[in-house]
Amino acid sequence: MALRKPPLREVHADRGAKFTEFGGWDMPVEFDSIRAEHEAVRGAAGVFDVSHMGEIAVVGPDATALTQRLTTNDVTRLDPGESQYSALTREDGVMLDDTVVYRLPADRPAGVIGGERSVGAPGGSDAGGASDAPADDAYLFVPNAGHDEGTHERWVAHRDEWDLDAEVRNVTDDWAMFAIQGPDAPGLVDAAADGDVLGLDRFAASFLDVAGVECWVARTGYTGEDGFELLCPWGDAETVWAAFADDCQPCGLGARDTLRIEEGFLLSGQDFHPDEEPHTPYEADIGFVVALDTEFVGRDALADQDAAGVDERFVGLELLDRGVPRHGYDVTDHDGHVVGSVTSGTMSPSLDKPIALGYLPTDLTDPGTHVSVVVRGQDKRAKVVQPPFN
């Protein structure tokens, strides 16, 4: 099957960046180097052209029923211009995604979703009755790269088998989506916009004109650093890319893997996955996004959970002797007995040591426990830490 495209492909090919494939996707995974973008992430500013992030609109009398039974946290807590972390789980409360989910204004621009003028393309939308639903009942969600179409389906599926009111449409393919990251993006984001930028809280987001095109604009990020992700449309992403590509470091997947490690962020596909990699949002270390006075898919299996504890968590690892922790590396205690696996590693550029994070029975999570990762068959001595690293 051929790669998706982000719009500005040729753009980044123009301007040097290799590509790697990634979740279906052909993305640039760095333009001059990985360190060099991390840095300028942590020192300054970066500009990440992330549209291979999915998104799903969802509208009508009944949306936050619908987003409600299919997320975990609590969609009801939202104000319009806001948004949560949040994740997707089975009935077993294994995770399938995780995700942002943001509230959408009621004044929310002619065409961004819903209605005759919606963003969507014909062919990826799903009506389901709510052509005159109220403006203000309106979410726009964020999927990994490469669950845009199951996700769509899940909540149209569960749409119809709960004869629940809601147009739900896949719009991934009409939004490009770039983050600009770092201690200098506030200002660069703010010289760009036109409207209260700054203002914005941690988690809030408005329709803001960026160089002059209107983009839905998010005070989120996935680096530790400050900074916002802008959605705009399609057609128009050149143009915003234009306005930050001069003034802040291009980068690449590269960097932003090594910056959310550093952080312990989870990577979908990788740090947890359904059936590769299963494991329940308190298993995940992010029992926060649970909220367990609502009702969603999983929410029992999680409550039995809650209760009765977990078996394993995720951790930081710092290796104390010299090797790179990869990706399915074994994880070992002071006997030798295999007890875990890396999930994520890499050399900090920011710390200049080697880090990772993965899974470890909870007797062995508290901070400054001593293990192992088998490096090339050799055992390289770690300890754990609780995330962020520094």
Given for the second form:
Amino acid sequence: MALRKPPLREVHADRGAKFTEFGGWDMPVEFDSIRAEHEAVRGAAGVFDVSHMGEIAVVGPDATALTQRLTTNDVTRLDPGESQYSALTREDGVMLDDTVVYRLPADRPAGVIGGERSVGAPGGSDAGGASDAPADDAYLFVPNAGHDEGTHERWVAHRDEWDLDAEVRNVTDDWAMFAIQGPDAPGLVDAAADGDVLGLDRFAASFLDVAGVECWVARTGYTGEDGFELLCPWGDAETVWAAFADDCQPCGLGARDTLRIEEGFLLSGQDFHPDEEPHTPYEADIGFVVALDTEFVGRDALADQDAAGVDERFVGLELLDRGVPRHGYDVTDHDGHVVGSVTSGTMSPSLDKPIALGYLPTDLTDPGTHVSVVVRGQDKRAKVVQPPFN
Amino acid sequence: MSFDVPDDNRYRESHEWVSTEPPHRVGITEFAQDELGDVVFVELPDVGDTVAAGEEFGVVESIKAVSDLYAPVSGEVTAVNDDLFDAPELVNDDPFGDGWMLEVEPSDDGFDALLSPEEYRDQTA
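Next up, the form predicted together with the partner chain. The previous block was the form predicted on its own.
The next block holds the full complex; its first chain is the one shown before.
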């Protein structure tokens, strides 16, 4: 299958980026060096092309009901222009993906979800159109790379099964996505944008012009630093990218990975996967995204697990011996028994220490507990830490 | 982009080099370190160990990849670059100089089986 290409694939190649396949996309993994890019984000700012992230738009009279029943968090807590981290679970509570759900404002630009339906117009295509009807609720959420098609199908199938009235569109190929992250990111985005960038709180978002292009500007990210994620029309990607790429370090997926591992942030498909690494949000230590007082697919299984407690939990490991922990390496207890495995690991550029993430039995999850990571047949001593690593 | 390929070495297709004059040092090429990116860890044999041409003698790890190291010639390890354990980035900064890995006393004349600088340049061009 041909790899999907971000809109600026050739612009990045001309800049000297190295590429990797990720989630079916041909993405820049490194522009200069992972370490240099990582340090730029921690110390100043970096700009990432994350156009491999999916975008699904849900709009209509039942958009809220549909999204509420397919995500674990409580979307009714969102006012327009707010967003929340959330998870998608099966009936058994196992995570399919994690995502950020944005509630779009009523005065969003026409056609923003890719269709002709002008927003703010009378809601419901078959309602007979009272002109004073309230604008339909609308959401945009961001599945991980390669999850957009399956997630779109899931929404459509459940909409039809539950007989709900909402338009669901996979608009992944309509939107480029850039992340500007780091302590200098707010100033950079503020300088490039018209409107109140600095007034956006964490997880708030607004349509603002950036370099003359109307973008969805969200104060979200995946690095642990302050910063923004911008969604801009695919065809305007180069204009928006150019507004940042000269003023801060372009960064690839390599630095995105080391930055998120230092924070203990999950990577969908690697730190959890419905078949290869099946875990619930509680096991993955993101119970804060589970709103048990709402009805959603997987809610009952998660209520049971919440009551019973988890048998294993996602933790950080800091290696005390030299070596680099990698995905799939065994974790053993002091008797040499395999008790878990590394789901993500790296040499932390910020700490210059080997760090890892993975699931351990709950009786081994207290910070300071000693275990070992098996690197090429050798036990490397490690201790449990609660991320973020510092 | 063209990479440095010094004339006083021989090369393996797997991107290790060995110097043709004693002491016969072994390392990885500039091309190899660029492909790997930031080197963060090396695992090397001890002085007195023997290495065999074409066999693994160690591991180099960058942030993004793990790569086995293959001996360009057979022989006994007479020195190991201990500096790399605390400063593995020397492999990136100076792959043919301070980033050397081993010194080997060859047990036979296996140099002719290796790539000449011209041949290695062609391979990585």
